[in-house]
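Form predicted alone, single chain, as structure tokens, below.
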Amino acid sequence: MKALRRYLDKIKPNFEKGGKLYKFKSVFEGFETFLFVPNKTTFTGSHVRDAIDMKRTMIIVVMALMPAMLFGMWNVGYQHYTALGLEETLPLTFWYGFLKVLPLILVSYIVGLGIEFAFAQIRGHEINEGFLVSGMLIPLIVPVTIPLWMVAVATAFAVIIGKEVFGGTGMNIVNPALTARAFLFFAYPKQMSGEIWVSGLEGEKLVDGYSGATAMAQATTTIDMNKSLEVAKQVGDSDLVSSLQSQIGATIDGLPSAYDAFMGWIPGSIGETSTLAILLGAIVLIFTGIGSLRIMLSVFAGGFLMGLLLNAVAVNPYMEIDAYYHLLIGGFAFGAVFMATDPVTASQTARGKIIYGFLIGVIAVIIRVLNPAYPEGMMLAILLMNVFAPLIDHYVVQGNIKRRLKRAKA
């Protein structure tokens, strides 16, 4: 590292004012501060020093994502070989998944950082480091079968429309990674829904009884079948009623066990299947103070309580699913830990964080259960609450001001 430091010091004058490469100063500083702690000092005004800057914050989040990413790579291979009725060793299973996931990560970073560098050059600003996390999040919340060009387009959309138009890192009002997923979901629904979660099956003979559908997709089909069941009852078709009741029961019984959903060996987006791996990342974020424990717990609490309420008034089989099961399937845990806690788009006040997180959990489960068109409600719930986060903080602050004024008058 000392040799690298000396080399950077040697070429640095070229990027200073008057140097022949001065126009690329922001690019040089971006790489220098990524490799070494900035040596800038404050000379005037009051200031607070901290041992960690934004780059180190983002790197800690990337480290927290490692368990989910590594497990996701293994699970991609596991689902592939399971679908074909084959058993492979752990190294070969992981290697297959690694080769499928790595291109998605590379495309995300190349496109996203390329756009970030371009905007920094145009504006003459330092290169922001926020995309260090977004570049990893985007590949982890999409199916492994997504075409690379779609990842590139979605990443460009997220960076330009979801971030740079608002002023760049720290100015965006919605989570960039979720903006990318929302773009893919609405622009290319065929590639983001259905049985598209297992790679390398084109033209292959699948093992009997294997389904590549996620637990979310399986559960959601019960809503459509329940509607058909109601129609069949109204017309008095007893045979159809009996058939649909059997299908609904089989679908619910065929859902992955809570243990399988918690461990993560089920089909789904690359980084979202293993609740255990996600919770390991949550521990890192909480221990380092990067992630908000208030938001995480309140999201889980909101989802669980909403699940209990739906259990009490169950009018379709999906509502009868145990409340805790909602916390284990789909992107619920991943969203609660890595998306809802985004410090830029989340609420900032202590009480606001609890309200914000609780509403995300409630809305996510409501969307899941009551609207089969959007089986994964976490994405829409977080994006919606991103927009309302400033309003929540406003009313929390105003409430604090009113209480203090009352105490002052007393």
Contents of the next structure:
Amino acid sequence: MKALRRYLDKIKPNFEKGGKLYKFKSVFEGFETFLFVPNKTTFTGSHVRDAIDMKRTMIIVVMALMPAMLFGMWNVGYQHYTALGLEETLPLTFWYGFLKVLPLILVSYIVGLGIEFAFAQIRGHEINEGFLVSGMLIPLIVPVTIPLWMVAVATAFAVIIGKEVFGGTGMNIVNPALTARAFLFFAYPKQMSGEIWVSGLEGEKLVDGYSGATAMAQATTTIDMNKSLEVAKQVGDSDLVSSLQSQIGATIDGLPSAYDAFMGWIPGSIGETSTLAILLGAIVLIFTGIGSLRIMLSVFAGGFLMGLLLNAVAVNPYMEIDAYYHLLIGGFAFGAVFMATDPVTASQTARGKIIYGFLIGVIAVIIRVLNPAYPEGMMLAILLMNVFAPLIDHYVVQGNIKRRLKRAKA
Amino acid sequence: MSLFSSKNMKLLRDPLGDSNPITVQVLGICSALAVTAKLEPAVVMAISVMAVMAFSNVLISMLRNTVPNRIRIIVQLVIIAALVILVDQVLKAFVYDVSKQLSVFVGLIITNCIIMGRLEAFALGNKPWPSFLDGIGNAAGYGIILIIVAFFRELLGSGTVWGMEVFGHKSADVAESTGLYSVGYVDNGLMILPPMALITVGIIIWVQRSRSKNLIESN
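Please give the other form, namely the form predicted together with its partner chain, since only the form predicted alone has been shown so far.
After this comes the whole thing, all chains and molecules, with the earlier chain placed first.
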């Protein structure tokens, strides 16, 4: 470490004002503060000092993502070997997934950080660490089968349009990682449909009856089937009715069990399958005070209550799925823990957080169950509520002011 | 005053740059989003708007001293509507396919705020020839943005420019595709959707504002 420090001190003058590499000052500072605790002290006024700064915050979130990422890597390998009907040892399974996931992570970081560095240079800002988390989130919320160039394009779009145009880290309206996913979802719907999300299956002989579809994609097909069923019932085609009914029943029965969905050995986007691994991350976030417990709980509550409400109405088989099951499949838990709690785009007030989280849960389940075009509602629900978060805060603050004024008058 | 004095030329030039109706005044956005998925309808739309705008400006300018102030809006609307119907008929007669693609948006030229805006702001107070130039200039400013947006949307969204395949031929089977499509390139479906037109216009505004010193606001 000492040698590194000496080296940095040696090359530092080049980046000072007047040095020949002055224009790369922000890059140098970015790396220096990345490696060492900054030794800058302020000269005027008093400042509250805290051990936590943005870099630490970001690193903790990345650490909280580790269980989901490591599990995701293993699961990529597991899904691959299962589809081929093979059983492999744990290290080999993990290694397969590691090789598949690592390029996605690298592409996301290189493209994202490259753009961040470029913008910091152009604007003369210091480089900040805002992308450390987004760069980790993006590979975890895409299917492993996604081509790398699509990840690169989506990351560039998310960083430029989702973040930099608003002024960079901390100024964005919507979550950059979800912006990247939404971009992929609308731009390349075929790759994001959830039909086959298991890597390395081309030209291989698969196990009989293997589908590879995600739970969300399977469940969504029942919405359309149910529509055909209604039509068939009206026409009175009894053969078609019975065949459709058995198809819907088979699809619903074919969904992974709640235990499998909780543990996460099911097909899906890389980081979102295992609710258990996500909850481990959630504990880290809550314990360090970085993620808001209030938001997480209210998202789960919102989804669960909406599930119960749909159970009560239950006009199609998808609605009859147990309410808690919605919390386990798809990106619900991942979104609730890592996306909805993004401190920049979430509501800031205590009561606002509850309203914000609750509505995310409610809308996510509504989109899932009622709209066959969008299998996964979590992404759209969070993006929508991101936009509404300032409005919620505004009314919470105004309500508070009114209440206090009233008390002062009385 | 000569026909092409520098003052008159400024009327033509300004709307292309620092007072562009779309990127600076942010008018006429709706049609810019609706007709720019492909280059051909965008060009036809730009020409249609130019015809309507130039002639309505001339007509209103000629009537400007006789139209009572209180009913001027309705007179403007009648003139624009008549011209739009003419344009619509011409399009149906000569480029029927494009006219079908443009559907209601030709009719909606009547409500294009740029046209009304120029009539109110310019034609009512100026002579016919400058009004004509102002109409042409603003329509060109509108048209050029439409064409830029449509170019990128068609190129990235459908892989074509004016219907010609630029990135190679795509077919459902990868083996039969040529060019970029054979190595796994896929068209960007988002470019076809209207939100991307808005984002493209936004990017053009961004580029223009960071290049043009007059447009940088102090704060």
